[in-house]
Every structure is written in structure tokens, then in C-alpha cells.
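One chain comes next, on its own, written out as C-alpha cells in the form predicted alone.
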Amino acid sequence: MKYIPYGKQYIDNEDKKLVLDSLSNDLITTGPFVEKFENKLKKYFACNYSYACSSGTAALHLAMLSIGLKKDDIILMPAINFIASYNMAKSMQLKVYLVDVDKYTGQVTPDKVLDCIKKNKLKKIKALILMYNGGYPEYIQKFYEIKKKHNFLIIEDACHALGGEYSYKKKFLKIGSCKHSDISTFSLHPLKSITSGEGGIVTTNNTKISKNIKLFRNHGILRNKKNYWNYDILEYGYNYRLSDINCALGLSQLKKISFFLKKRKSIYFKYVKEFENFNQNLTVPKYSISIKPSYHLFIININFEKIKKNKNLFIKYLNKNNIMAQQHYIPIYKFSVYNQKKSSFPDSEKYFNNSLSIPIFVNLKNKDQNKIIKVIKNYFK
């Protein structure tokens, strides 16, 4: 029987053709497709600078490096997130403070950020990382007000939110426009809004940050424009470049992003219609009409304690029915690498115990979604 994944890329013949075209160029890295892709991204996000890089993790690392974070600088980030942001911060020897999240959405809220600052008596915070879990960007203006009050920078970990928008002064702005953040990062992994195979994006409106991104992405090299063979090394940099082959795929995918978002939205609202009033122990997080999500994930919350069940057993039940579910994410404080005995994140714990992602992707067939809905409803019977 066919297995239904929780996420899957959508690749068509146009994508394949452009990738093949890129292979015919003299340069298949640092060539014309990189520049074309970055220019299209800059126009799409309506930002001053946009750069492609090798992964979402590389994008996060470039963001931290480019805003000048140094050893022992204080940075805040969600307790619920993929480990990438924590790994990069610790590799730079930053002082990381985890922020508790909303028990239904898995996202930090303005109140949670303020609680973390107050509880830990934090001063001289250098940066806050926001993560729009599942692709739903909320509270952006409130976070911006906290940023101004406490004088720190905002990095948007928008790996789930490519294509997402939020309302400001009766106008919708793209996540990545950096109107209320200093820098935004995205992932081009196959399961994200669009894909380049592997890849990432960094956007900013700040000229100094932009120059730093270019340096750190390419070994810290500054080339002599007249004599290309002469160059200087200004920083300890990395090879975080993205090839023309990847950028060709990304460029082709970007043309279809409106179609992708429309399909995901349709799947999302069918789930909402079926589940929001189905059972009091199954809840679907509700989001403000002031946002336009990317609909990257569909996260359900089940009160397993109330129904005297176990999340792991429920996931195994779905697997037996050839449905793949996933948890986004295991809290960072639960990993051995966190290495702190005392931690108190009560709402992160509730979110983790009760939440899971069910399949949502562009080419999810209607009959497969009907099966997912039926199987989940049968579990409660």
C-alpha cells in the first residue's frame, strides 16, 4: 500500500529543463543563474539585499556572523526549533537563553520573550531569533517594539515561512522584506515552500550586514575588481556558496510559488473544516487574519493525557495505516548537547507532549487527505 509522507517536493518538467540549461553554461557555480536567482528573490521579498547560500543552517550562521555576534554575547531563541540555530550559536560560543513557547503553536510570543528577559535578569542582549513554526508569522510588530526598547537585533528564522506575509498599515509585507527585522533566513530544503535541492537564503536592508554576508559566504575574500587574480582575506569565512545548478532549480520553483501556496492553503482549510469542531480533545491552532501563512506544516494538538493515550503510540498507529507524521520539534533542552540540568519550559513541554504534524504538500491527493482524516477520526472512536 502507498505510504503518505508528511511532506514532499514538487518538481515538474520546467524545473528539469532549467537545471539542464544550467549544466550547459561555462560556469556551473558563481555563474549567471546565481545572480538571476538572487535578483528575483530581492524583487520578490522587496528587500535591498538577497543572497543564496548552501543551506538554511548556513543562512543562520551567516546571519549571526554578519551582525557581528562575538563570544559571550547574549542571544535569545525559541525552546522549540530545529537544532540548527542552537548549534550555530554554540559553535560561536554565544550565551544562549531559550524562550518558552505557546503551548498550541510552538512559537514564542512577546510575553514569553519579556518573561525570559525578566526571569534571567538579562541586560545587553545582542539578538533575538524568531521562528515561525509551520509558516505562521505572528506578533511581528510587537517583537519590533521589544527590540527597540531593549536595543537588540532580530534574526528571523523563516525557514518555514517563505511566501508568508503580515499586515502593516493596511498593507501586506513579505517575510524577508526585513521591515521589522534586521535579517531574515530561509531554507530551500525539498520539503519547504520552494526547493533548490539543498540551499538557503539571507535577506537584509542593511548595507554593512550585506557586505558581511558576501564576505563570510566566500572565505572572507575581497577581490581586486581590476585584477581578479589578486585578493585579500578580511575575515575568517566559509564556503557557503550555492551552485548555479541549485539556483536554476530555485529560480524555476520561485515562478510557481503562488501556485504552491494556493494548493497548501486549500489542503490546510480542508483539515480545519474537518477537525476544528470534531472533538474537544483535538485542537487546531487558530491564527490572526492579519497574516498570510506559507502553510508549511499542519500541526494538530491532542490532549493525550485526557484521552489516556500516548503520542508515540498514536504516531505508530498512523504509520501502520501508511501515514507519516512528524514532531516539530523535540525541545532543544531535551538534547544531551544542551547540558543544563535545570530547565523550566512548561508550555514547551505541553506543546511537545501533545503536538504533531500531519501530511501537507502541494501534490497531496484529495483521496489521500480523505484517508488521513478518516484514520485520525477513527482513532477517537
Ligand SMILES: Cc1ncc(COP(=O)(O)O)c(C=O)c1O
Contents of the next structure:
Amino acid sequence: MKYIPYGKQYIDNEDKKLVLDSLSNDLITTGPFVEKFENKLKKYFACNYSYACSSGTAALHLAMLSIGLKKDDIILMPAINFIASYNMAKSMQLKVYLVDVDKYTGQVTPDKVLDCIKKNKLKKIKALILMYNGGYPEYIQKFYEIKKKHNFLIIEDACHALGGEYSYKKKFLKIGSCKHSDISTFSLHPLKSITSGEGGIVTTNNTKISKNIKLFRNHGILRNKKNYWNYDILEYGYNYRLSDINCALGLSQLKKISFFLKKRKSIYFKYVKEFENFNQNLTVPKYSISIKPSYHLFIININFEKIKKNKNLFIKYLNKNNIMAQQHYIPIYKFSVYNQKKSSFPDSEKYFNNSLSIPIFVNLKNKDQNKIIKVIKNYFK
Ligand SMILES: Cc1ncc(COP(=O)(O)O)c(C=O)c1O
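Show the form predicted together with this ligand, please, because up to now only the form predicted alone has appeared in this conversation.
Below, the chain from earlier opens the complete complex, with every other chain and molecule after it.
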């Protein structure tokens, strides 16, 4: 019997056709599909600048490079996150302070950010990296107020939140519009809202930052406008370009994003209906009316201590029933590379002990979702 994965891409014939078309062009990198994809993204997010790059990790690195972060600069980021932003920051020798997260959502809250600043007596913070765990972008305007007060920049690690929106002045704005942040970053990995195989996106409204993104994405090269064969190197840059083949897939997927989000939303609501009043030891993700999520993950919280079980046994039980679950994420402070062992993150610890993601993806079959619900409910019998 086949496993039900916790996430999976949705690829159709239209996607395949456009990828094939891209292969017939003279340029299969830095060609027309890159430009088309970037223009569509710019419109989609309603931002000034939008760049495709080779991964979400590259997008985060470009974000940190383009705002001029340097060795020993102080930045804040969530204790619960995929390792990409931490790795990139440490590779730039930045001083990273981890912020504890909410014990149910796994996300930093404005209060937690303020606690971290106070507890560590931080001054001259350069940037805060936010991560919308599972695709639920809450508190954006509150973070923006803190940013203004403490005079730092906000980078959104919105790798889970492509397609997510938040309300502002009675309208909904896209995550990526950068109205209340300086840079947004996204991943186009197969499990995300849309995919380009591998890939990433960086958006900003700031002209200087946008110039830097372009430079760092392509080896720091500035071409001579008159003589294309001449160029200068202005920065120690990278090759973080995304090929036309990937951009063709991204472009085709972007056309379907509303359909994708609608499907995810219906899966989300079915889980919520089944689980929200099912058992007091199982909590499901809820969100405020001020956001429209991307429904990237469905993270459940189980009070394992109360039911005298543990998360590993529960995951094994799901696996035995051919259901994959995942933890998003192992806290950064638990990894060998983390060297500030004396800090403590009590709510991240609770979140980590009790939370896990269950399957949610565009073509999750009704019968498979019914099975997942039944198997989880049976666990509590
Ligand atoms: C929150 C978050 N940040 C960063 C990344 C890195 O993205 P990529 O895998 O495209 O490098 C991911 C992808 O897994 C992610 O989920």
C-alpha cells in the first residue's frame, strides 16, 4: 500500500508543455521565461521588484546580502524555522539571536520579539527575520511598529506563505507586497504553494536593495551597457540564477495558484471541522480574520504528556497506517552547530514536543483525508 505523503506537488500537462516550449528557445537561462515569470510575479505581489533565484535559501542569502549585513551585525530570527536562514546568517558571521515562539503556532509573536530584545539588552539590531509557519501570516502591522521603533529592517522568510494575504485599511495585501517589510523571500520547492522544481523569489520595493539583489545573484557583475563583452565586478557575488526551464514551470504554476489555494483551504476546513471539538488534548491551527493563509501546513498540537504518550510513538503509529507526518521544525538551538547553549526557549520546546504536520496538498484524495482523520481519532480511543 502506498504512503500518503504530508505534501506533494501538482503538475499537469500545461506545465509539461510550457517546460518543453522553454527548451526550444535560444536561451534556456537568463532568457525570456525568466523575464516573463518575474513580470508576472511583480504584478501578482503588487511590488516594485521581483526576482527569481535558484532556491528559497538563495533568496534568504540574497536578502541578507542586499541589505548590507556584515560580520557581527545583530539579527533576530525564530527559534523554530527551517535551518536555511540560520545557516546563511552564520555563513556571513552575523550575530544571531533566536526568538522564542508561540507554543501552538510555532511562530514568533510581537511580544516574543520584544522579550528577546529586552532579555538580551539588544541595541542596534539590523534585521528581524519573520517566518510564517505553515502559511499563517499574523501580526504584520505589529511587527512593523516594532521595526519603526527599533529602527531595523524586516526580512520575511515567507517560504510557507506564497499566496497568503493580510488585511490593511480594509483591503487585503499579498505577502510579498512588502508594504510592511523590506524584503520577502519565497521557496519554489515542490512542496510549496507553487513549484519550479527548485527555485526561489525575492521581492522588495526598495530600488537600492533591488540593485544589490541583481548584483549578488549574478557574481557581482555589472555589464557595460554599450559593450556587452565588458563588465566590472562590484561585489563578491554568487550564481543564484534560476534557469528559463524552471521559470517556465513556475510561470505555468502561477496561473493555477488560486485553484491550488482553494483546494488547500477546503482540506484545511475539513480537518478543522473534524478536530476542533474532538478532544481537549488535540489543538488545530486557527487564524484571525485579518489574514488569508496559504494553508501550506496543517500543524496539530497534541498534549502528549497529558495522554501519557509521545510524539515519536504517534508518528510511528501514523507510519504503520501508511500516513507520513513531519515536524516543522526541530528547534535551531538543538542542532550541534548552535553554540549559545545557555539560552532557553520554553515555548519553542513545548511546541516542538507537541506539534506535527499532517498531510495537506492539492490532490489529497477525499478518501485519504477521511482515513487520516479516522486513524488520528482512533489514537485517542
Ligand atoms: C521556512 C523555510 N525557509 C527556507 C526554506 C528554504 O527553501 P529552499 O528549500 O527552496 O532552499 C524552506 C524550504 O524548505 C522553508 O520551508
